[in-house]
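Next up is one chain by itself, shown in structure tokens, the form predicted alone.
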Amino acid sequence: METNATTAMTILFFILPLLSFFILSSFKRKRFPPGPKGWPIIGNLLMMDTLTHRGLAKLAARYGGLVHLRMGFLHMFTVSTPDMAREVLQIQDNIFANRPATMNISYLTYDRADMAFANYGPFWRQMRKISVMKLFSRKRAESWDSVREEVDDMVKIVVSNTGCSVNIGELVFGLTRNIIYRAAFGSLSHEGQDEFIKILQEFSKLFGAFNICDFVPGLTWADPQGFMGRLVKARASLDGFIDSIIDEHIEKKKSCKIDEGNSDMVYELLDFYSEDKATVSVSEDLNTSLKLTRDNIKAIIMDVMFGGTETVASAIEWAMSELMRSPEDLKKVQQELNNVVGLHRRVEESDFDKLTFLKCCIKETLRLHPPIPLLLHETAQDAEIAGYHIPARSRVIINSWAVNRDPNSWADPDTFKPSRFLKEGMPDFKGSNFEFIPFGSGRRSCPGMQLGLYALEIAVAHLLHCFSWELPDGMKPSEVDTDDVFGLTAPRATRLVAVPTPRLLCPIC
């Protein structure tokens, strides 16, 4: 007996010390981030409605530049500061390179057939070629002549309403929609705008709904919130108006030959079309290596217009707005376009290299305002990120919106100061300076950069150049209005309104 609880004792002493050591490695390889404790099972879903762009932030600056929260079953980790975003979006790319899709979005999105929402690997792979090569290449002459010829006309009707107030918010989202729809379809009347229209609007809405099944699976076939109809409503409604394009574009392929450079979207997409189903190979002919379903078309197409009309306009919108509250860098601007292209024409593409002020301009409404304030990411494994876990499956918010705020890396971070970007080695938008991404980094990019900055810049160049701008009733430049609403993407609380009067010695139109 005595020798046997000897051996047990010995056991004990060296057993012991192991598994504690075990328990120990194991407790520290899964502690989570800081952040904010949640109730039993929901964790922290009665968060919800504050974790905007703006309450992230002060999160962060609470708990620190990586916050952990519990959303029912669902990890979500939030990313505010360029350390942390750089780990993400660069060093673990791979991990991060998923998007999470909520249940409205997989069915809206015809369960991710389009290239927003698609998981990282080789289908998504292939049809960011497509987009990078095809989509929204400067080859497709389409698409920017688009552009100019929408810009044209948005300046006729800023000549028509001169002396009167100008709603600059509406004005600029019917030009983006306008190069969008014709990019997009090809049509040059604006012929069933007002109904596609109504149906993004819905998507919006859908897209962007605070669905609780989202967070507890076991809810989902109780439907508690109703969305299933809408959703169900919606995508039919998408699949009307689409579905006719699609069939009048293959009839036109068909009977005729399209010029390359003058193609639309649909026109381009249809080069991949299946009618039996999406399949991918390793192949150095994109044409062969990639068949797409109708399905597929048709979501690749919403992706365009969401990630190409609101974000546009509201940048647009932002850049007129921050230049009207600092009359010293309009004026700077204003000056910039006299010397650079005179008052007897209007501004032209080949001016812009030579607008240093305006891109500077540009650049810093981006910093304040990125287009989307809140990039989504989901893990694609277990990863580990400053010591902390961050489980498989796990979403990753990064709040470009804080980060391109972080104070350690701007100097008055919350001010519109244009100047800051003439001094040497500032960063850049591009994706390597991760207190700067206005467009996110990494993998997960957007591919439509270059169309949309080549947009916002023509828009802000013509409305300066060609007007002199005045705020309505007497209101002062500090009384215009800052505040934003958080959705997909963070546009103006309230319209920008505005009074042109013509700038130029010559005709402007």
Contents of the next structure:
Amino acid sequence: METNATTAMTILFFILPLLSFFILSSFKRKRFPPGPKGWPIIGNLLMMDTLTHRGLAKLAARYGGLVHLRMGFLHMFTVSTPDMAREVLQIQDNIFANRPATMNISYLTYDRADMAFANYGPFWRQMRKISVMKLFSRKRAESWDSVREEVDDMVKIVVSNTGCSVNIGELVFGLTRNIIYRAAFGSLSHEGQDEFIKILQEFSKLFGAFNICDFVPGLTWADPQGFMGRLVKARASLDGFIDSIIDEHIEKKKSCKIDEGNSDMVYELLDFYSEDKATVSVSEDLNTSLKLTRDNIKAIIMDVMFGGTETVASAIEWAMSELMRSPEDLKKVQQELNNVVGLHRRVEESDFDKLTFLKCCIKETLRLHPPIPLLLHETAQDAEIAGYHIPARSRVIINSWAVNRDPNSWADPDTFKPSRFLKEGMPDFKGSNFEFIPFGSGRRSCPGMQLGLYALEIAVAHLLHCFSWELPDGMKPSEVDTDDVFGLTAPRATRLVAVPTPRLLCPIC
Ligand code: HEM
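Let me have the form predicted in complex with protoporphyrin IX containing FE (HEM) next, following on from the form predicted alone.
The complete assembly is shown below, putting the previous chain first.
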């Protein structure tokens, strides 16, 4: 009897409180951030269509800067305020620096043999070093030369269309494709460009496609949407195209036919080529620490194609659109170009430091229209943000579009006001101001920023300095729409069209 009483007392005073403590503390550990309630098993999968930068901004307005969603068996967190962005891109960057890869992405990147989709680790680090030091470096003059030469060609096209409606969207997408194609493969290979663009378009569709296998484990073998056939075909087309370019480069390299100034990204990558397999070791000397396979070379070239084409083109088109909508600001930039450069010569790189207002317009464009609106990251281990639990291998989406328009950081956040950047101490986009992150921040931030900005500034400066622009058919500035479409990038929904007339008092080309 006494034993029973003692047992009951022990349970009451020791075991029960201990149990409740563990249950409560584990419950506390597992507290997820707020978010819309999901269905059993499928969670929030039915909301898939609303997961665009605009849709996620609406969710943030309702639930806060950190929102939790469950996509089938996958946890997803969206980050929409500067404070939360700092948490994942700076304070806990080491945990949040992996990339999620869907089934389609894994297949098309040769099982993540590239840099953009490689997880954070030794291989990614060495790939990043190659990109920063060899491919996108200012020292690689050929990439910068290809920007200038292709901008010259674009100016010629506009001159030949004086007084006619010019589709600025198509013009600038053509420009950036040419720049990147030439920087990657060299100037001799332009003939296959149309075929390559078709391959890129199919890749782009497959990259962005919703595949149910990514959210329900074990479905991959069944492939209910029939993606596998398309994936195999797309990658085979790329192999057919790039393999012959790589072979051609290997032959030329063997016969030492590469002149100074005639190099391209394939040649740079071939310096690390091994016919066996990719290897990474820790060494200061890149040439001995990293060996790349053909698959690595193809995958990294695709990174450059995707990272460098649509991003820069959509930023140029948005800058032109916002200025066509805002004639006062357009007048101000062109007046600045008159004062700094004059009308008797073309704008040059050495003028850029003095083109303060032009730079403000570029910044304001990147704030309102970050070319990559959603940054996709994945957690390497369990983490905690603001007291909420974020499990390992969760998908984390940083909504750069929403962060850049945060009403607590920006006055009149949705309005194009380039003069806001004239004020002392305004945020910059280099990565340490978390209210302005068009290039991301931290480990996974954009390695092509310098090259991208250079192309963006030089293209916009030439379009505005060489030409006056009118909207077609008596269209009013306020009628230029600002709708965008959502994909890997967020370009205008309709192409911008305008009519150029020359402004310079000297021959333009
Ligand atoms: C206006 C131009 C550009 C913008 C706004 C831009 C923006 C970005 C952003 C936001 C990211 C992702 C950051 C993150 O996930 O946290 C990124 C990554 C990347 N960008 Fe850019 N980019 C531009 C131009 C370029 C150019 C010209 C290239 C190459 C020629 C390039 C190559 C890449 C690559 C390879 C990555 C992946 C880096 C990694 O995962 O480690 N980008 N870019």
